[in-house]
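Next comes just one chain, in structure tokens: the form predicted on its own.
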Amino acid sequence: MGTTLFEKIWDKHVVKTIPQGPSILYIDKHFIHEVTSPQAFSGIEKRGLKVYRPKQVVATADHNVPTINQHLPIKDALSRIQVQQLKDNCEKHDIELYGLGHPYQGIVHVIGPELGITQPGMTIVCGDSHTSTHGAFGSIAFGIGTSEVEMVFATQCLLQTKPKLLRFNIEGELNKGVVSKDIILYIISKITAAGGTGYFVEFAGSVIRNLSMEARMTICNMSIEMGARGGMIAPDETTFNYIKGRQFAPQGEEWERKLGEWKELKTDEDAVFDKEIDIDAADIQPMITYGTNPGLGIAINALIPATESIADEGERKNLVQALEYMGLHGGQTLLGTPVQHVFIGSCTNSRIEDLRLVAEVIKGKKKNANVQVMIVPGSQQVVAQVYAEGLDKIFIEAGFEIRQAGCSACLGMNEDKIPAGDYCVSTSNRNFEGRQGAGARTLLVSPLTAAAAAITGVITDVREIL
């Protein structure tokens, strides 16, 4: 019997399997940021240890950083302390840091791929759940807790229980106005925010093979939002062409050697998954969430489910609570609902391809006067590309605000918060209560749908504009 992509990488990285217990898994690359690393550094120092393999650790500041005036001291005391601690810890332990002011600084899951650090066949971890993004390159990538960050610092290994395996086969042609964010929101809406619990997911099929690397990263990024441990896509020529020539990609003979290895990283035809789900691309429409978890999503032109149609009492109660928080009701259409904020950014949709999509929709148009729009590129390299390609002129002429790189309004840990009661159409990955600020109401969408809302001032089917 054949083996899956996941099994091929997992088996090569198992140092030891504990009988009736977890495996000791070797970790190739460890990304860190300012929020989940301070306690881990303190932990190893209290035990008299140093970081075991500092050259396999890469650090950046992203979660708490301001996205305006990054050259000035950080105003928020906690954020300032955490960013400074990261700098001090990296200096002490000889870890590469791309801090504020560095040309490589940015969201951790944006800079890894764009610098060529993320490569097929790797095991990759970070103290951040959306580490699953890196799985788009054919790697086993997942988020870990602070105690696990400490374990990797000390040993370059991690105790892990092998997950079950789930594959989505997505075939057919995508509808007009449908992009990768819609694909993953559709999947999560069908299997719920807990439907992938206990699984590591592989995304396959003609639709996936035809996607760009940036689109694939969006899908793997949100695999965690279905409860999965992570998501991955088999590497192919699209992957190899993306990596080649990047800053830390293999060069010369090493490139040819690695390429030969990477081409073997694919699921065998006779491999068996614990579960497989087939999806027809024709069924996917532009998507939007209406509730307080990413599984509560519908097609942009559909109606919010009526609460009385939910058979399970617990689910019905949760839906009632979510709709109450969102100021919505069952049976309602979201089309035409006024919005006050549009956020285009996050590790899900802040890459140059995402911003190009937005620019195509808004070129020659002005934003609605009642909407505040933030464009937050995912890295300093994306910022540079925005200006090099002249996208900045399109955004500024439309009345959009371009900010500096960081996690920004994806989460309420920095200055970019959404006011209570306001609606924010967001390209980020989570819509939990208070995620973007206390009382903020988040509607998750693709960059295309976000651009449409920015121009019209209301939730709009982007197909009316395209």
Given for the second form:
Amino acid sequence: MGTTLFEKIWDKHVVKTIPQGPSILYIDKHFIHEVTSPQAFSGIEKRGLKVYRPKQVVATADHNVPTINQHLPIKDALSRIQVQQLKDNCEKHDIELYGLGHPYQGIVHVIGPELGITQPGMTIVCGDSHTSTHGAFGSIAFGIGTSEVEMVFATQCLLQTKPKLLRFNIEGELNKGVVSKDIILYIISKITAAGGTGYFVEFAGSVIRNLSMEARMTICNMSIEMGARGGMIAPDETTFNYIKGRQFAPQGEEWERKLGEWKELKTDEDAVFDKEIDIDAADIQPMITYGTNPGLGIAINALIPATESIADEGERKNLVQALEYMGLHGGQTLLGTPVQHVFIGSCTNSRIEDLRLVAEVIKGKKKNANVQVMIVPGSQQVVAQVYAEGLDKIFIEAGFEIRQAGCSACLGMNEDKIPAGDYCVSTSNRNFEGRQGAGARTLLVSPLTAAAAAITGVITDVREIL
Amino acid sequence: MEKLTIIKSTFYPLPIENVDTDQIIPARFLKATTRDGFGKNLFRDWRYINNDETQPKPDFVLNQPQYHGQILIAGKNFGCGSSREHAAWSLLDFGFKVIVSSFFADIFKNNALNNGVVPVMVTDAFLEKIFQLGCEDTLTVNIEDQTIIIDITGEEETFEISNYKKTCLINGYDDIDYLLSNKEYIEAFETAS
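Output the structure of the form predicted together with the partner chain; the preceding block shows the form predicted on its own.
Whole complex next, starting from this chain.
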């Protein structure tokens, strides 16, 4: 029997397996940031240990940083201390830090791939659930807690139980106005926010093979939003072309050797998954969420489900609570709902391709006067590219605000928060209660749909203005 | 970690599904650099009106004086979302040793176990029975036997936990101790690959 992509990488990284227990899994790359690492550093120090393999750790400051005036000291004292502590810890433990002001700084899941650090066949972890993003390169990448960050610091290993495997086969032609964010929002709306729990996911099929790396990253990024530990896509020419020539990509003979290895990384024809789900691309429309978990999504021109149509009592109660929080009603359309904020950013949709999509829609247009639009590029390199390509002029003419790199209003840890009661059409990944600020109401969409709302000031089917 | 064998306690019922870690501990409270003191912000936005500690929401379970104990009972898919271990720290700091639900998110489950908070997964039917109990009724969770018992009726279910994790909880070991004891295997693996 053949093996899956996941199993090929997993088997190569098992140091030892405890009988009827977890395996010791070797970790190739460990990304860290300021929010989930301080307690892990103090943990190993309390044990009298140093970071075991500092060269395999890369750090950046992203969650907590301001997105304006990054050259000035951070105003919020607690944020400043956290960012400073990351700097001190990295110095003490000899870890490479791309901190504020560094040309490589940015959201950890944007910079890893764009610097060529993320490569096929690797095991990659970070104290952040969206680490699944890196799976787009054919790596096993998943989010961990701070105790696990401490384990990787101490031993470059984790104790892991092999997950079950789920494959989505996505075939057919994508409809007009449908991009990768719509694919993943559609999948999550079908299998629910818990439907992937216990599984590691592979995304396959012709639709996936035809996507760019940026688009694949958006899909793998949101694997966690269906509860899956991670998502992955077999590497191919698109992957290799993306990596080639990047700062930390293998060079010369090493490149040739690696390329040979990477080409073997695919699921065998006769490999068996615990579960497989076929998706017809024709069924996918531009998507939007209406509730308070990413599974509560619909096609943008569909009606919100009527609460009385939900048979399961727990689910119905959840939906009632979600709609009450969102100020929406079962059975209504979202089209035409006024929005106060548009947020374009986050590790899901802040790469150059996402911003190009937005620019295409809004070029020569102005934003609606009642909407505040914030564009937060994922990294300093993306910022530089926005200016190099002249996208900045399009955004500024439209009345959008271009910020510096960081996680920003995706999770509202810095000052970029959405006020209570306001609607925010957002390209980020979570619409939980209070996620973007206490009382904020988040509607998750693709960059195209976000751009459309920015122009019209209401929730809009982007196909009408394309 | 504290050794855990048997926890017998009353409980707090939270019959809400998909409780995400942003609700357990909102992001704005993640700026601390130690593991302590998160309990006061547990379920912060469900617990207080306008984020004001002097205005507890009277209908939220943590604010209802009849409820107390070391066990939290929650609807399915507890702990979904962000990987923040601060969620487990805040539950532990508040005084919870056991969380009972019919389904747990993966990362939360690991984070809880790594902090000596036991995620006990029961069937939907058993969960419903617990929600029907009174505030003075107790549950007994036995780690060794992997059982949870409704003391007043004697009804019982078994729950899953790996032998490895069970040994860790009963003896107060953590994964780092175990990994460090395998350093020679790890070095050999690095040399070979």
